[in-house]
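Here's a solo chain for you in structure tokens, the form predicted alone.
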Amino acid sequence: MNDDAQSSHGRLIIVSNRLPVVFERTGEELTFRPGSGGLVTALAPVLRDRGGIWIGWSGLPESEQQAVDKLLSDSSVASGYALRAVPLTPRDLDDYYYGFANEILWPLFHDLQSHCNFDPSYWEAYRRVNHKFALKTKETINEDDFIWIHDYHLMLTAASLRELDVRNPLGFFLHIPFPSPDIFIKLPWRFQVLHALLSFDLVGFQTMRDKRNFVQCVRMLLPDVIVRSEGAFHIMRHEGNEVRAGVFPISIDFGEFERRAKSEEVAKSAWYLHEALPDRQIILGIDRLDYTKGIPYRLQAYRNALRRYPALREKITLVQVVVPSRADIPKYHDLKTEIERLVSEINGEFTLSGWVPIHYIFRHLTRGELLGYYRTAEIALITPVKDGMNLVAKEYIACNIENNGVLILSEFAGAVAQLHRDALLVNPYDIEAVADALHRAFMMDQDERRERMRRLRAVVKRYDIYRWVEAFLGAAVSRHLFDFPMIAEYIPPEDAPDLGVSI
């Protein structure tokens, strides 16, 4: 066990495929700078006030392994907490991450197995990998330490950890949908996978849908588990472990957003956006380029309001941001490229002097112009055709501080299960459903704008990403899991709906 910063309680260790800062090299010097992000700012009081560690994936080779380690033992985020890193190889890259993760698991848990590739390679490196990660954590961790790995990347890392002899309380939250049955079953080292997950100790999931998916899983392919419902949560006891599964919508930093965007550089950018796209309502879609976030079927959505609702043309602005991700890999190049015929499509049957229909972007946004266009937008179009839960869609809420802001949503999305009350829902494969919403926010009065963004802003503000952070460790001690002086035990809305849609 390590002997890094002896504590009188546990200690909290994350674990997670990239660690939270950026390195940077310059000549022979290599620095490291916090990176931005809600999960970091959310762990970082209690990483700092308990005593904690990340461990990650520092994003360099692994020829630079020795020159990231020292440069981590002899410093720390300037939030307090130490950092260690994972080393990876380019084959790890390329099989475990682009491979497995990407290639597989990534597309199956988002409904989209026509788009696995099922390489076994792929399956050996992300074992090898996951027991890196493990060793780096067993080697780090003190006895008493609390560790909350994260997301798809390392599903397999506890049951690494308890062949290690690990016995420390192991949790894990799922960032991403957990498919259902009929999908799961695709994988080939599906009872693999569920073995290794009843190796944690708590489980949480976005969604109940998503809870309720691994629940059946479990049932349907482990029949000697046993599973019983606790409140709202569902317990399984399997070789003498027991895990507890749950719901911990995962959300952003309201506060921040909301002071950001009431920052005179973000005013001055809403103001320069609209002199620019003048007497007009402006849609803003922003999505990583990726084929789960629906972008050609909300172009033809578009295409189609604009064809079927002629009052719309001039009066109305598309500004789609998409911001580059995994080029390299063939599918996305390909969505890519029909994105931008679209686009040029639309643009050429529409377009009339002094009004282009769609503003496309193709890069990554800075902090300030992201927060301009969330406060400029009149309506936000967040159409993916599955996503674990969208926090784009609450960072707009957010930001839309004068309230006059409409969100439409997919059914698909995490985020309908909190936000489905306000925001104008849509089935993203519905082409004129999607138009026929985009006329109704187009022509939604002010007093109604402004209620429903009241209430949404309402709901995000309430369920922050600080309240996740205190839900998921508050099921932790009451579990005995772990010494959190924080809430107890975190119990989802009442009022969260159970559509009857993967989400």
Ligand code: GDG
Contents of the next structure:
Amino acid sequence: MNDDAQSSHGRLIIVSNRLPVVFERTGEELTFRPGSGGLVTALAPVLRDRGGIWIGWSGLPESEQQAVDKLLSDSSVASGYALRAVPLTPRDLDDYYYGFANEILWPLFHDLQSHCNFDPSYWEAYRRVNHKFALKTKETINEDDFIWIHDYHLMLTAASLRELDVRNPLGFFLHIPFPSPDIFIKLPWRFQVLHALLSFDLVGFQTMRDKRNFVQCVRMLLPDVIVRSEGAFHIMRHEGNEVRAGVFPISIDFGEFERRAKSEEVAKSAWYLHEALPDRQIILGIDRLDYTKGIPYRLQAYRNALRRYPALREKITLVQVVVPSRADIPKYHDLKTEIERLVSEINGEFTLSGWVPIHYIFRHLTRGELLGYYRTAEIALITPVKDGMNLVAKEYIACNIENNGVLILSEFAGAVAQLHRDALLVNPYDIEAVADALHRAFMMDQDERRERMRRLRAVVKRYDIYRWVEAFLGAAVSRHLFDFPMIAEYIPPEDAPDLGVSI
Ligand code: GDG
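Counterpart to the form predicted alone, namely the form predicted together with ligand GDG:
All chains and molecules follow, beginning with the one already shown.
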């Protein structure tokens, strides 16, 4: 164990696939700057106050590892907490990250098993790399540190740590959905993954449905495990270990989004965006390029709305931002081609002089641009076919400081569990229903918009990212079970058949 850590105790060790910083090399000089995600914003103060270390891959090739290690050991004091990099070889990256994580776990856990490539060599790499993360963690920690491991890339790390005789308390949070038993059993390594998850002390999910799926998988595949429920938690006894499973819906730094949305810079950018699209409502879609985000169905729904509701023509504009992602994977390339074909078909069918129905943007927006769109759009159209949470929905709400926006939200986004009362809910596969919701949002009067948005803002403000961190860490250290509020059962709309879905 690390000598310089001996004097401190009870620190927080975060382990995730990537470090929360961006490295930049200019000639001889290697530098890094903090990343901008909500997770790092929320965890940084805790890491600083309590002392802590973040362990993850640097994003750079192995040849840079010495330079990265040197830079990180020199800068640990300046950032208030230390960073430690796990070296990954090009083969690790291909087979563990692109392979097992992105070609198996990502599609399977989003219910898209037909997208999976169950290549056995990926499993070997996944085990090997999870072990590498465990070795780096072991060499970094102190006896009484709490270790919090994040996401689907690292589901075996606790089991490796236990094999390495690490006895520290171990927490895990899954950012993506956990699939139902019918889907999970298709994973050739289902027993190993489930066993490994039972090596943690606390396992956190985004929604009740994810937790329920996990518990059902354990009951079905590992009948020797004793499962009981206690308050909001399920407790599983397995080989002398007791694992608690709970629900912790992740959120955003509401105050920071709201503050920045009110700034002069964002107000100006919002004004210019609308000035360029006068007398019409802006419908905003913002997604990473990913087949889980339901972009082709959304475009078809938009076309359906323009066909069935001619009054919408020239009165609405869809701004669809697609952020490039995982471009090396062929499925993602095909998706981009499909999106661009649909955009050009729809623009070809409906464009009139002075009106283009879809503004398509394929690039990463600056934070200022993103907030400008959030603030100015009258309608957010968020229709993933499956999503762990969907932070874009919460960010849109936080930035809607004029209280005049309408959120159209997929029934299959985790966010629906908290936002279902005041968003317009849609089944993203039902393009006519999404078209109807667009029409309804367009027609909604200001009073109804204000009431709905006011309540949505109150929910996101109350249950922000700080509350999430507090809830997870509270549950991890306390023998008292922490019951996270605001988890609603999702009831499908009255006129829909009862799907028996609870989220
Ligand atoms: C995983 C789960 C879960 C997007 N475009 C731009 C941009 N963004 C930022 C947004 C938001 C983030 O990216 C996307 O967050 P999501 O939650 O929508 O999705 P994933 O990246 O898939 O994340 C997801 C999440 O983990 C947290 O647990 O909600 O379900 O899949 O923060 O603001 N940021 C900038 N320019 C862009 O163009 N600057």
